[in-house]
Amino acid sequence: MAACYQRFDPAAYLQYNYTPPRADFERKDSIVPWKLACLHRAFNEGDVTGELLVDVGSGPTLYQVLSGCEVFNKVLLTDFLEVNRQELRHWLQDEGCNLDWTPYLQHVCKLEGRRPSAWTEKAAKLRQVITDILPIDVHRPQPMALDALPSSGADCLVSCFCLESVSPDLAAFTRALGHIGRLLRPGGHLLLIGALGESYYFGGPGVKIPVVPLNEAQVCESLKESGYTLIRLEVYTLPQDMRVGVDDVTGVFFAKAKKD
């Protein structure tokens, strides 16, 4: 799997997945607003609390922590690839990056009942609470450096489109869920977003990356096997015009779970 990612292109990946039609904030059925709404609800139900949020396999994206940064005082971003960590550092240091995150920040401000112009405050808050951008390997029993987290573990993990797209098969996906669980304190929450029915995606021009095609039942079973109690599973089905040829995904799941 590591070899598949050697030619991963953050700019192309962002263009494929995080611009319209997949990121059309005027459309109720667009995939990105659906993901942001799921995360907003999960972070605002009152049970996901604590000090430290870890984003597992951030890729070159930030949307997954835009709601969480209002709940947690510390946010750690992580990724296996240095090119993705570099992309995130560019945003963090306000040096310009390959996607303008302003519409995302504005949309989440609206979800929070704030005026869209509050996006600058949200961006400042996010830069303040992101304490580091670190390497991770979800296939190692200890995915991060031992001193990366407090000994008690993180209070919450969020992970979006990571595990199924870096695992060669379902067994490896399930093992990876168990590995990242070791980063989480008992009773801590996992917010997991992933692809359903996807066998590949393009990580750049001509860079075809294999994915474990999952269904809802497999997601539920893998979570249970890996020591989580499922609180809620939501499913989004891609409209035909969202199937833009950069992958063969048919749907997306959102799971809110708690570590046993």
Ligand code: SAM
The other form holds:
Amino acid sequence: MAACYQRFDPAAYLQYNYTPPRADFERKDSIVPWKLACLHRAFNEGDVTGELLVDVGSGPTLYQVLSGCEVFNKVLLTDFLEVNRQELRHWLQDEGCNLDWTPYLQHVCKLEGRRPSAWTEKAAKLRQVITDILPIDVHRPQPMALDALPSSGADCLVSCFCLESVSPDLAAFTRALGHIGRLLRPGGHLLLIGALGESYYFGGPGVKIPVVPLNEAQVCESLKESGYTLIRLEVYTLPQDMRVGVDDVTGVFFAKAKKD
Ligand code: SAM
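Please supply the corresponding structure for the form predicted together with ligand SAM (the preceding block corresponds to the form predicted on its own).
What follows is the entire complex, opening with the chain shown before.
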């Protein structure tokens, strides 16, 4: 799988998945607003608390921490690829990046009941709480450098479209869930978003990356096997016009779970 990622192109990936129709904030049935609503709800139910949030396999994206950055004082972003960590550093240093995150910041402000113009405050908050952008490999039993996290582990993990798109089969997906669980304190929460029924996606022009196709039952079973208790599973089915030829995904799951 590592070889497949060598030609991953952050700019193309962002263009394929994080512009309309997949990120159309005027449409309730667009995929990105659905994901943002799931994350907003999960982070604001009062049970997800603590100091440190770790995003596993951030890629070149930030949407997944726009709600969590209001709850946690420290947020660590992680990815396997330097090109993705570089893209995130560009945003952090306000150096210009391949996607304008403003509509995302505005949309999450709206979900939080704030005026859309509060997006500049949210951007500043995000830049303040992101303390580092670090390498990770979910296939290793110890996915991050030993000194990257406090010995007790993170209070919460979020991970979106990472584990299934880096695992050759279901067994590897389940193992990876176990590996990242070691980064989490007992009783800490895992917010997991992923693809259903997907066998490939394009990480750039001609860069076809295999994915382990998952169904809902397999996600639930893998979580259980890897030491998590499922709190809630939500499922989104892709409308026909969101199937834009950059993958063969049929749905998306959102799981809120707790480490045993
Ligand atoms: N989280 C982002 C999102 O929601 O769009 C990116 C998901 S992208 C489909 C999969 C990510 O997994 C890529 O950023 C890739 O660099 C990363 N990745 C590849 N191999 C990995 C590994 N062994 N461990 C952790 N992440 C890996």
